[in-house]
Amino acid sequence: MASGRVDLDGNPIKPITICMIGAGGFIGSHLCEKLMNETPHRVLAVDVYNDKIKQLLEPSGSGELSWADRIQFHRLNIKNDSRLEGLIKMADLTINLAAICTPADYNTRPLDTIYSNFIDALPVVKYCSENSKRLIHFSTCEVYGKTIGCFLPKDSPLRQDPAYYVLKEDASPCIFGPIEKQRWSYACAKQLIERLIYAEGAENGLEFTIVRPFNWIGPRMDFIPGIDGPSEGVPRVLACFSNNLLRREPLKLVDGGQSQRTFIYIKDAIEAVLLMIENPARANGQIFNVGNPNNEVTVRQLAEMMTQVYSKVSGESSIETPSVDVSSKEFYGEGYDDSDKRIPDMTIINRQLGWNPKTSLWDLLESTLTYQHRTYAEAIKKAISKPVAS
């Protein structure tokens, strides 16, 4: 752990406590473990469950971890726990990650979608407001929806003017589609406790900075269905499609993969998040996006290129029908619509924290499928040859 470390203005970073709300997900694992091994702040790390953050938490008897009185875990739902508050309380910063943030649910869970992203982040705000306690709340790209170049002709020259289609923080209206699309459920929760979070700032003196990522990729993301996590379930795309490259099954291409989409690599963003932590003067009252503009590509040219990096990190030949397509209706069932693009505008970010992100799609795709294969193919290979019961 560096010592004699200084902020943006070269000032010196005193040691916080700080309330990680979700601090066993995918971000939040890799948060914990970035605080740990660079930072003196100490993490009061709250969620249901550890397993991604169980190396943080278990002594290892070497006297390796020097951050074992640093972190501290707290199995708690924050639906219904009165102790939430007290471990607010005790923090100087609330980092709020809880979030249902699986496109698979917002069709199937609309109500869970809205509650846990907007009627269970409410006391979150509400402690940290009354209590006097900063905030970077987690929100989501989906705020944004569609973007106004979708609604052009389909020849129109401006559709490849970046006015129509690059998103930005204080400018880019949030575009969702008709009630009856219930896959909006979740941008409309996210979009209105962001509402509230300002509000709160404006009105009652609220320290908030409000993140929006956009497609955070790498170990650790998400499951793989039927070995760490439902059989049934539908992970987020890159799980998606890592499952099936696993099991050697075509990948399933929704409306044909033609959503555009760029994705950044999750140690590019945390980069970021330490910076917010760290800069509040820099972050407070701020949104920004985190993304990676320069790894834009379709779904569909997304999956061509897992494909073939995980024939590089796997040794294994590609099937000889690596995807196929089917409906948005068949995939997610009735009621899914989806935002043709989404590609961050990082002025913002970069004017306040001097941050740009670092590494390219190929790269992340390379050290996240290398994961993948790691930690998930022998698994597969026996879930696979278990004799079926006649």
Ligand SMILES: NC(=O)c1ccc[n+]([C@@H]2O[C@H](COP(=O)([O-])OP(=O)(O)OC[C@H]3O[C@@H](n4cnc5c(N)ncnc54)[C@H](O)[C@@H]3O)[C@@H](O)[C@H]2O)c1
Given for the second form:
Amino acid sequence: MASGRVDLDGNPIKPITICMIGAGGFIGSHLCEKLMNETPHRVLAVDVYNDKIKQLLEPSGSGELSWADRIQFHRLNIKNDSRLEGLIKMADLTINLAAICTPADYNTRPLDTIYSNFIDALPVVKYCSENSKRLIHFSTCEVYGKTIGCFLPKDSPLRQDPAYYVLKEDASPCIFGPIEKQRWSYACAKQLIERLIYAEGAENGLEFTIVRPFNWIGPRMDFIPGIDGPSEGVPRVLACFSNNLLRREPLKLVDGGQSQRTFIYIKDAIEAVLLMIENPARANGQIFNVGNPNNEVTVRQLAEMMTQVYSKVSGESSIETPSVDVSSKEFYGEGYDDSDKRIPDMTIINRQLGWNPKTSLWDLLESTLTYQHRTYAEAIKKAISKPVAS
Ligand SMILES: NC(=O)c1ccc[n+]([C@@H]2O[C@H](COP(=O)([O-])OP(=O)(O)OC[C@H]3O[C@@H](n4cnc5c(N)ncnc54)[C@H](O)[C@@H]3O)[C@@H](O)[C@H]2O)c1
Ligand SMILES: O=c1ccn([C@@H]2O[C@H](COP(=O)(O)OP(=O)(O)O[C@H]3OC[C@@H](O)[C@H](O)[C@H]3O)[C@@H](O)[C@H]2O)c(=O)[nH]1
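Can you switch from the form predicted on its own and show the form predicted in complex with the ligand instead?
After this comes the whole thing, all chains and molecules, with the earlier chain placed first.
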């Protein structure tokens, strides 16, 4: 079944079993799909939900890469389930994606955020280390926090110097705000679990790879409030803006939409993860930025581009006031703070895996918003036309 597939050094790739924790989420669903469609590997998919991978859990057709017996769903909460160690032992590699990772939760549910991103990840690291199993752990670009450049005077020419803003895995500091800015509870928990994994590698020989995603976006990200998630829920920006566009409401720009982000298409990013899975000798012991430095925009520019793209794919003209400003306190509540700018340095992933992102921001928004329109437009129309109960 693995015939012809070779790694970056020309060695044949042997089929392995992967314990994927958080497999039912946005990234997990795309990774499962890739592994089923293009590789012979087996997946023990662990999550509390499976809606986003349902299509893979149905019996598949025939053919060489048929996934019939290669994916198995285990509904369990890793906080309190003794089956976890057994699943890690059965696998060659564990990938941990499980986390609370929506900014609206970091300042309003800081305890859940810290428990989810640090405490709940501890047994996963421990079982991998004790059983000599390889671990790929999902961290975040938020561990860098703010750039050095943002502390310079507004008119300083050094702000234009990449040395003051490009984020490098082995050189950049992690700069968070004060404790009362609970936004940083997530970044801080992720940083500590990174340090623990690194220490397990140094002291106990754990074979690990740490992934720092820089705003991966695409179909199936988060939920549309009131349709496939809670009406009052606040997902990440792609889903917030999609929801506004679908409902023909102005997009809300937090604190003027001045923060900058680089967005990468989920399918480009998944290619990088597959290279890590299949090239352990090149990926072990590494921390990888995975992002697209060419796709930088301010949040305001993102809103403008999404408005234009959505008009194109839906055939609807945009509304008269496409966006409105809103304060972060009003939108997220007390204790919110923000990363100013996120440009990933690509030297290490390029050197180790020869990987580069491909898809432009316009193209990735076009395919993603086509999906959003096709998936949600009818449901939103129905929800809007329902008479409000008196
Ligand atoms: N999407 C991004 O751009 C991005 C950026 C930076 C970091 N990350 C990291 O990547 C990982 C995956 O992110 P995502 O975007 O797919 O998020 P997601 O919320 O879509 O997926 C996380 C999944 O983990 C599951 N999960 C959470 N706690 C669990 C528990 N206790 N037991 C079992 N399952 C549990 C959730 O049900 C969910 O399906 C996270 O660790 C996140 O911090 C993602
Ligand atoms: O409706 C909205 C939603 C969000 N925003 C802004 O858009 C920017 C991006 O917000 P997102 O919700 O996508 O989240 P962030 O980029 O801040 O953090 C994310 O990045 C790294 C991951 O670890 C997490 O998935 C998440 O923390 C922020 O500046 C936010 O304030 C708006 O202006 N309007």
